[in-house]
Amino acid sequence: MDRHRNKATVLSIISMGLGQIYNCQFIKGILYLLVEAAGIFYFSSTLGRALWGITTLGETARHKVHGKFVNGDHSIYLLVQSLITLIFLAIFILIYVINVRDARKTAAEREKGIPPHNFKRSLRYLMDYKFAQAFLALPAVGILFFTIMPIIFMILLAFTNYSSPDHIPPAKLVDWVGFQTFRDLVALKSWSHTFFGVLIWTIIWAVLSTVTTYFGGLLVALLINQQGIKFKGFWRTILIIPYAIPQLISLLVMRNMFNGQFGPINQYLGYFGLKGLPWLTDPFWAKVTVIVVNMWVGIPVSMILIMGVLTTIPRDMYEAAEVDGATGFQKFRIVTLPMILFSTAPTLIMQFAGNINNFNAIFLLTNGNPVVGDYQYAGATDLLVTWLYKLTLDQNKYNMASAVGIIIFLIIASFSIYNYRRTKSFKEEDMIQ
């Protein structure tokens, strides 16, 4: 009794939509046919060039013909175009597989005597049983093109020699070089010294800045939320001000305030007869300054977040604790803290990751300076991201920047995922109600 099933499968393999039409699902079938037609039209003109482009990265650079420059292949554009085509191909294949499976499933149901869904019923089914997937489709497309594709592109760059001065299109071609860039990074002393130096400071920075802002925010939130504190709204509003000011401005202002020679902070210290500190010019004090300024910027964010969580803690949990005779501190330890940690644990990890990549705090405040003599294009407060920025925009060492990015990403990602999987909210997310 499998006459429908195999016929529908074969037909939908021959062309999308034929299986559905065979199953009397005409609207669906025609929609699939249109997708197939669009796909064939698009790929017939692009696929060949895409495969050639991604394997060779171009064969002729810009060259002179009769004394005039003629444009050759632009390796980087070729790479981007090829990637886009290949991503569309992947989506197309995915739709094809879905199409075949759908046709086969419907035909199987027909054999059992269940009539195929009409178009309205199909939509209804989608809304009832595939709701989550339908909801995720739109964000997924955005993420695919503006996050995943660029990441693939940058990963690919690490395996090329795309760097100044010898391999910058359109004048020169770019080639695949395998792991050469990674080898240089670890084996060449000038690079590895900078890499490990910057890496260690990045981790110290991320830990300190996350811990200080999170617990700072927690303390402030609890301080305001205490029983008996008047004008809660007023305090909240005042303490939110650093958050309301764009970082671009507050950090540039801070940069002036902490200026060692004429900044107001050193002037005030001068009034008290104290000698000013080299806030931004000494490697150690520059590090202290970025941490302190980051607290000023970051505490309000944690405060809002934690206050939001505080409002969701049911009152009856406190009432129950009070009946059992819990003191204020015990209520905090047994009810408040676990609830806050539960709700914010993933955020905390994201904040940690965000601080590793906290470009603004460093770039606007110190620009990565003060410069360290034996570093390759890096300063004492440079994080890996700001180093990447300098390598990319100032030095055009795209391949090295990508390699650094990949290495640090692998370390951080594995650490964060491990950490995340251990948090309670991942294991027992259905437990709390």
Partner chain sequence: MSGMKMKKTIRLTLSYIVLVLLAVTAVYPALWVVLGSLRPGKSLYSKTLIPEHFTLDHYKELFTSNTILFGQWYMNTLKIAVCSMLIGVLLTLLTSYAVSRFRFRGRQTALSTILILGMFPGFMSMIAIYLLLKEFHLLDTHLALIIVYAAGAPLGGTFIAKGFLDTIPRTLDEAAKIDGASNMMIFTRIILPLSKPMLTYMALTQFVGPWVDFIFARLVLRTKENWTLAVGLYDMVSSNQNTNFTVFSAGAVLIAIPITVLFMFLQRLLVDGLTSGASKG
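If you superpose the two forms and keep the largest set of C-alpha atoms that fall within 1.5 Å, you have the rigid core. Numbering follows the first chain given and starts at 1. Computed from a prediction, not measured in an experiment: that's the story for all the values here. Compared with the form predicted on its own:
- For N225, a C-alpha deviation below 2 angstroms is recorded between the two forms after rigid-core alignment.
- When two forms of a protein are overlaid on their rigid core, residues whose CA moves 2 Å or more are considered shifted, and T237 is not one of them between the two forms.
- Shown in the overlay between the two forms, fitted on the rigid core, is a CA shift at F359 smaller than 2 Å.
The form predicted on its own is what I want next, because the block you gave corresponds to the form predicted together with its partner chain; please supply it.
There are no partners or other molecules in what follows, just the one chain.
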């Protein structure tokens, strides 16, 4: 009964397309054969070097020959080229598996008396039933090379010693060091002191900036929506202006306004006989400043979001609460707040994740300063993401920056997934208990 299946399977394993030719699908078989020929031609010249390159990351650094420098192996180029070749290999293996499954499936249909599809009929079947999969294949390949591969490359850097001054190609080679970079980050005192200090501030910043902007926006939205408030359009417009201005300009203007020497904020305080504050030069006040400015920029976003949610709350829910004798605060606690949280909980989680990586607010306002003497290349207001930036572009500590990037990802991903799965929006439960 399985005479065709086994033969077609063995032939397609021996070489792509042989199984299809055995099933009398000659054009399809020839196309598979051409794919295998192209793969053999490509991998015969690249696969060996790719495996050697990703294993050793090069063996010969730049050296002198007869008084002149001669370039050796470039570890980073080798790593990238090896990754590209291995991704092509993964695609090739996937096509090989598809080829075997296709030949076996067609042979099984032959055993049932179903004639194999000719090439024209196969194309028609592809267009009628596999149209989405076929046209998503090309974007999937693009994502593989332009999204997945850079992520894999960044992750691999964390397991090397790619950093200045001793391991920067082409002058020096890069080596695999395993988890040594992570151990240095959490155990080596000079690095761990900075890492835990920046990590704690990052968490504090993310919590405070999320809570202040969200509940600030909620408060403003509720005030504007109160009955009897006049010029509602004016209030909405004037409060949305900070959001309408490009954040880059807003933050740079704020940076000048909070300047301790000539900024207008300290001058206003002087008019009232108050002493100016070191807004950007003292570690504590610099942290207060970035949170306050972030409120100014972030509250309009939450306000608009919550005002939209308020318009969707059925009026009869409030009327039912009034019939039961509920006070204004009770209506807010029982009706308004659950409805708003139900609709905006996923957005709130995303805001928290976004604030962990809120590069602009810190970099444009303080550039991570003021400097902390015993920190490694970080200031008092640096977040993990701005510290990562300095490690990469200012100090060439690529391996350490990659390790920090992986830790940021783990924090955000684990927190977001855990909290999102606990929200009622995800569980699709009734929000009114």
